[in-house]
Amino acid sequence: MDKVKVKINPSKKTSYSVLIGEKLLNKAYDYISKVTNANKFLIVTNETVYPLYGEKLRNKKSEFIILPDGEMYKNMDILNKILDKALEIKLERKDAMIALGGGVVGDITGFAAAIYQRGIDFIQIPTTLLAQVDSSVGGKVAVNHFSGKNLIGAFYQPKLVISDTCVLNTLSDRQFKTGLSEILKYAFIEKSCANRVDFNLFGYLKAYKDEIYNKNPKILKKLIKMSCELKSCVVNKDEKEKGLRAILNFGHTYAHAIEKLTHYEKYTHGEAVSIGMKMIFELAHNLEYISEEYYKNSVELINDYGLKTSYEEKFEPEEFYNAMFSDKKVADNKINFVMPIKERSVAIKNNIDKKYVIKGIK
């Protein structure tokens, strides 16, 4: 088993563990009861998780919500219907809240924890490749609004994430892209999370896809530790998205645009995120802030693992620019657009003009 430190302001006990590794929900209880002393769980999860391994964490202690599965469902409504279920159980203040399931499962359950009774504690575990390199960890936990994602959320830290990595075996070939589509953006930004680190994820991804889209359990690993390092050296230094943490964010802007025009319902976030880099590594290298053969590495990376570069929708180009304004990333009524600026490296830029955004909006 491997861990992962996520050392986030000590002296309020906000850090915690990442543990990676096979088999690790079947000792899920052992790992939880070092960091919670709650006598009732609340397992959130959904129906396509829950018959796959619901069941391993079910004992006197633990009751169960199953939600439906979907980015849709992520929602006040649900997010109602959690906490009515908590308040059913009598959850209380010494007691927990586990998310089973993806990045939609986990993000609302840290929501739902960060609210009831002002706060309870949550535990992570992440049954997808992209909630275990990425949304698990760092604290953002939210729901989605109307006018556009995580726009009603919290800054929440879980107390322990487990990531098993036995149950990517169950991912379906879409879902596991999803992920790594989360995995290629750290390999663009990895010089931009720490002034030093000891390997280059852009060249592992290039190393090694064959046993990576094979799933060799130590090949999967690997990679899911060097993400959650990168996020880790991220999230230590700005918690709260008032700064550096904002490169995390890349190809996100135009990501959850194609997300609010399909309402949710037609790509996967990861699907839309590989969109959104394929966009903006073309931005930029119409800007000239990037060389001709990064842009090519870059946008051949994407290609080689068989991620979607382009959406199927007529848009147009005004709406999707205008729905980039939903965005949490806007600033002083301007687009923050995290730039790629040189290998492996970005730069938030929010002096683009609007007429080069346009022309890149099919």
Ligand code: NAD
Given for the second form:
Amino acid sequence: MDKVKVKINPSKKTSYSVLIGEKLLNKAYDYISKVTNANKFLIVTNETVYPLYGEKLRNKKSEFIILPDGEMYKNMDILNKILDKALEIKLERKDAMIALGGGVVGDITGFAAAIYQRGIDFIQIPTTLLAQVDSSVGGKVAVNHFSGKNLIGAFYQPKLVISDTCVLNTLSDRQFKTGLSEILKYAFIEKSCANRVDFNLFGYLKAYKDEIYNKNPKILKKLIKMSCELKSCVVNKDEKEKGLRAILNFGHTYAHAIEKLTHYEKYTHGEAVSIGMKMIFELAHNLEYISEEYYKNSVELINDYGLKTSYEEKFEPEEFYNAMFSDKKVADNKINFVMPIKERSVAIKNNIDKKYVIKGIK
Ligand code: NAD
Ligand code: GLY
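Next block, the form predicted together with the ligand, ref. the form predicted on its own:
Following is the full complex, with the preceding chain placed first.
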């Protein structure tokens, strides 16, 4: 088993571990009992994940709530159902919630835990690749509002994250690629995440394509570990996204516009992100922020993994641009682009001339 320590400044109390390895679900309560004194656990999962892995977590302390599956259920109504269930089973302040599922389950459970009795312990057991490398780490918890995604939420860190790589075997190819897209994101920003990174995720992705595609558990474990270490470095320096954390949104400004204009139905988040990453590389190349060689290498990496690089719609450029404006990464009426500036490095640029952005929208 590998371990990544997430240290949240300034309070050491909010440090926690991300455990990564095979068959960890079987021993989940051994790890959980080390981080909480809970007498009762409310396990929040969904109708897809429960039949696959739910029973592994059943014991005399556990109660379940099984949510319908889908992004559209990450809302206030379902949040209320979780809180109702917690009250019904008399979950107390020292008890805990466990999120067993992908990013949707993780985000809504974390938010329920953050507000139930002013905050109780919660444990993330992410079951998608995206959740294992991104959403389960860093404490962003939220539900959607009809006017936008993740608009109601909090920063609330879990007590522990347990990433069992075996659960990835039941993921669809599409969902696996969605997670890969976020891993590539880390490769493109890795040098900006920490002053010193003693690995090269970009090179690793180039070298181990086949093993990654075949879900070689050792290689996957390494990939998840590197991703969590990078995210941990960023969150350690900027938990509440006052600055640096925005780099984790590489490719996301375009992605959120694509998701919004297609009503969050057509593309998975990772698909929109890989399209967004290709678009920002194109913009950076056109504006000569990056060399021809790095541009080609990066786009090749996205293609190597068979990730989406274009959308099928014909968007009105103005409408697309306006959708980028309604993204949360807009400050002082300027779009903050996370721009590639050299190999594996990015910088925030908010002075990009609209005409260059419009040129890239097809
Ligand atoms: P998801 O939670 O919808 O899961 C994708 C699909 O895979 C679902 O149908 C789910 O039931 C299914 N599934 C989950 N685990 C499975 C398994 N082991 N085997 C088979 N099927 C499985 O989607 P996601 O991509 O995991 O997460 C997307 C959500 O995460 C979005 O709501 C997004 O806003 C959020 N997110 C949050 C953060 C954060 O920092 N909090 C970061 C990125 C994304
Ligand atoms: N996924 C972006 C963040 O955690 O900040």
